[in-house]
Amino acid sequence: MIRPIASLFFYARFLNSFSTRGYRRAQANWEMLSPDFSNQTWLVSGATGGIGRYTALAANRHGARVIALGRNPDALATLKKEAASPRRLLPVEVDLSSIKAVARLASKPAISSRLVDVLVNNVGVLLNQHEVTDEGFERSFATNILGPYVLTETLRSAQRLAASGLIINVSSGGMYGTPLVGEEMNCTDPNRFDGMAAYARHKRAMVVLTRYWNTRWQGSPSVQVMHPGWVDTAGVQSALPWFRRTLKALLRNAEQGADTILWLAQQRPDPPIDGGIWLDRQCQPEHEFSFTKRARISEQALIDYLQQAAEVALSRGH
């Protein structure tokens, strides 16, 4: 009984800002977005559906060379055909829940041939069924936070990220419902698994990871974190059917969800000094409830945990 009541309170709290209502209210004060991404190389994860697909196609349409990461070869082929300039859209097939596969991406010809100017860590999954990868991680943990951590760290270590570049981490408004946690992010016990809670924890960690990278790298490259509001994606349709049935008329489309990604890439605002998360081209606070400020682990403990998990995955089979 407590969970449904808490969910109702949460959705009511954010209905006017995360839905199309919030987008249209904010949009009234915007100038038209007309970016020029010519001579830029973008790397977009989760590029075959939803927000990632729109981002990849829009960046390509505005002149960028786009490296599109996805697991489904047919979906990648379709994406390339639909691009304004198929020549400038390079599909790379990869299982983003495989940490070894993610670590090898920096050596792929499409990625190693040019510096990445904009990295969009977009991939995200909310799983209702518990799954464990061959490397021993709960699948959504590997996909949503450990994989992006390894991808970003590997690209920078291999000097594949342009010093003047930008990393855009795609979080979720769901992170407002949880503090930062540690091992609970990687729930390998199916009897204790809660897909919604896991997703929110991963997206909270993404916000903390953004602040860590900005402190560590001092703008070389710059790192931003945003969330798209409530978007009617295939993932929402499959993972949260009851949510979609209830709010379908108020859910954003992929273009609305991706707008802030493209705006950040065009405008390049300074990362907020005290942290924050972008929504509809405005920097919002990282916390809306006092209980989420009580982190269960420190920022450094989060980094240590992710690094140790990555090392375990990369050492197996050697």
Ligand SMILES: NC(=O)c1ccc[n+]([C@@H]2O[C@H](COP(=O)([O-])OP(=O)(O)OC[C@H]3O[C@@H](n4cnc5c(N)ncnc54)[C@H](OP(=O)(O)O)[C@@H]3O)[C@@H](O)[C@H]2O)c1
Contents of the next structure:
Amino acid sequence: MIRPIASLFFYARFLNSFSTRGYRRAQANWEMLSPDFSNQTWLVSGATGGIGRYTALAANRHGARVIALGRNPDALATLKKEAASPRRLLPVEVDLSSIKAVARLASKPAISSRLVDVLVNNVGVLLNQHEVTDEGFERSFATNILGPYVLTETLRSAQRLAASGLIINVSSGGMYGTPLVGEEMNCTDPNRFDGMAAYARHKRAMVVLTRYWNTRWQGSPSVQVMHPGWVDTAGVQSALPWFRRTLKALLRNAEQGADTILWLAQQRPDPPIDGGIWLDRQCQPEHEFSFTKRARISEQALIDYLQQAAEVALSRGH
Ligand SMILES: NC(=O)c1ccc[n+]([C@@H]2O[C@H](COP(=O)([O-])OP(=O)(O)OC[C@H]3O[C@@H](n4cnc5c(N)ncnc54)[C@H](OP(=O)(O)O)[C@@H]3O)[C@@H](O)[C@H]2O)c1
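Structure of the form predicted together with the ligand, please, following the form predicted alone?
After this comes the whole thing, all chains and molecules, with the earlier chain placed first.
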């Protein structure tokens, strides 16, 4: 009983900002975006659907060469066909929940031969079914946080990220419901798995990871974290059908969800020194409730945990 009441309270709290209402209100004060991304290379994960797909096509339309990561070859082929410039849309097939496959991306010809100016860590899944990958990780943990960690770290170590580049991490407003936690993020016990809680934890970790990378890399490249609000995508349809049914009229479209990604890449604001998360072109606080400020692990412990998990995956012979 407590869970439904807490969820109701949570959704009511954010209804006016995360919905299309919040977008429309914010948009009233905006200039139209007219970015010029020519001569830039973008790398977008989860580019075959939803917000990632809109981002990849929009960046391509505005002049960028876009390396599009997805696991579905037909959807990648369609994406290329629909691009304003198919020549500048380079599909790369990869299962982003496989840490070994993610670590190998930096050496794929589409990526190893150029510098990435904008990396959009967009892929994210909320899974209601518990699944463990061949590498032994709960699948949403591998997809949502360990994979992006490994992708970003390996690209930077391989010097594939432009020094003046930008990394945009796509988090979620769901992270407002949890403090930072440690190994509970990777719930390998099916009896204890709660897909929604797991997703929120990964998205909180992404905010902390953003701050960590900015401190470590000092702007070379710079890192931003944003969330798109509530967007009507296939992901929401399959993960949260009741939520979609109830709020359908108030959900954003993919263009509205992707707006802040494109705006960050065009405007290049400095990442907020004390942290924060972008929504609708404005930096918002990282916490809305005081209980989430009580992190259960330190930032360094999070990094150590991710690094150790990555090393375990990469050392195993699959
Ligand atoms: N939609 C929202 O309301 C909302 C709210 C807050 C945050 N977000 C965040 O925004 C991001 C995009 O969400 P979305 O709603 O656009 O998601 P989506 O509709 O589910 O699209 C996700 C894309 O990622 C791909 N993908 C998933 N797992 C993959 C894997 N293991 N390997 C390769 N590709 C994979 C999917 O491909 P397949 O078709 O092959 O599965 C799909 O193309 C996520 O990080 C999400 O957490 C979304």
